[in-house]
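In structure tokens, the next block holds one chain alone, the form predicted on its own.
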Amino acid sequence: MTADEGVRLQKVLAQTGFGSRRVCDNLIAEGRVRVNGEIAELGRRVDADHDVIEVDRVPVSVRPGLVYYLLNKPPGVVTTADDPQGRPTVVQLVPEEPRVFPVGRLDFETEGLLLLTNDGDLTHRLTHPSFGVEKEYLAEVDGEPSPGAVTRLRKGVDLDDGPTAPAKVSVVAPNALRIAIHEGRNRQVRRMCEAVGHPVIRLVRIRIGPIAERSLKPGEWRELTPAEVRSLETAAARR
């Protein structure tokens, strides 16, 4: 690419939702922007499609035609994009164009949020555990459970599949856990409860990294802002 070629760099933030182009023009002028690893200056252009571009070292999505939804996931319904058993599915849910996929996995009577998305990146990152990225839920369990349990949980348990990392842990009510981990293995939290004696009979996901939603029905769905986004890409940002 020349330097004639590309779009201007604060262009490109600006229409990413970090504020009017004279505010990511201050961005670049401090130094906060790199493009492929170096510092950008003031009237650097860029390809989206392929340059990386981070703001205070943090990777920015900047790809055209990204999007991201949240979906308040009903129970009955199949985390993928495709059922050979043609059981519902949460892509069924959102729009058909542009083409989706989930970021992670509920399983089939587990609620809650869940993002979708074509941003693969991004995607990665908030699945990966060694981003250390919380995703927090709510388990009505069975019984009561303990104070060892409880710490066996924050601990860490073994599972068929190895420990699990600590976990943070707190009681809502006698039957009710409030729950967060980072991994993400095929049902975890209900392996973990039922590791403790304390089988989950409903799971709900409330929190992941730093969204939170609680106006969403079962079945709704919205866009995210670009402050969320972002949000999302400064919690995965690897440290």
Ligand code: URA
The other form holds:
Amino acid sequence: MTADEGVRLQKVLAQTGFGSRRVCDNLIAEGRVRVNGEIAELGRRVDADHDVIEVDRVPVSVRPGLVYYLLNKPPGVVTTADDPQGRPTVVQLVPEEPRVFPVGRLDFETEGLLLLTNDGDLTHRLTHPSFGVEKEYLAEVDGEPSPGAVTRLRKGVDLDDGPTAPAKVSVVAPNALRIAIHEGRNRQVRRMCEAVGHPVIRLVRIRIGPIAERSLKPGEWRELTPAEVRSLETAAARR
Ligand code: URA
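Moving on from the form predicted on its own, kindly provide the form predicted in complex with the named molecule as a structure.
What follows is the whole complex; the chain from before opens it.
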């Protein structure tokens, strides 16, 4: 690529949600933007298909063709691309093309926020426990958890695959808890609640890292904004 080919870096940044072109110019001027590891200069042009752009050392996703959907998963839908038993799947609720995959998993009966994307790299970072992206759930439970039960959930409970990490737990109604975890083990919230004697009756995921959305009806989806994709990348870049 020659000096006057490619797209202006500030334009690419503005398109990916960093603010106006002026704001993006300031980011570049402050030395916070790198292209292929080197601090970028004002007026820099990039090849958005190949150059690796970072702001504050966090990669910026500018690759064309990547899509990011936020779905409010209804109960009774499987979180797979294909179900051998022929049950409805989450991928049937979003556009068929380009082909996307769910980011992590919600149980058949669990409801709430689920990301679907064809960005394998972000998927890996959002689901791998070492990146610790927090997910928050609203759990309606059987019975009324005592302060002691809530403390146990907060500190970590023993499950058959090992103790859970400390969780953020608050009581939102006598039989409803808000639980934030960052491990994402299989059926973790259900098993945690069961372990303290309060099986889950209804489970809804209400937040994935920085993404919380209340206006999607069950089965509805929307595309993430570039700023939301960036906020997820930032959350998944912290260890
Ligand atoms: N924890 C669960 O128990 N189920 C889910 O679907 C998600 C988290």
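In this text, all values refer to a predicted model and were calculated from it rather than measured experimentally. Residue numbers count along the first chain shown, from 1. Take the two forms, find the largest set of C-alpha atoms that superpose within 1.5 Å, and that set is the rigid core.
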Q. Is Lys217 one of the residues whose Cα moves 2 Å or more between these two forms, with the core superposed?
A. no
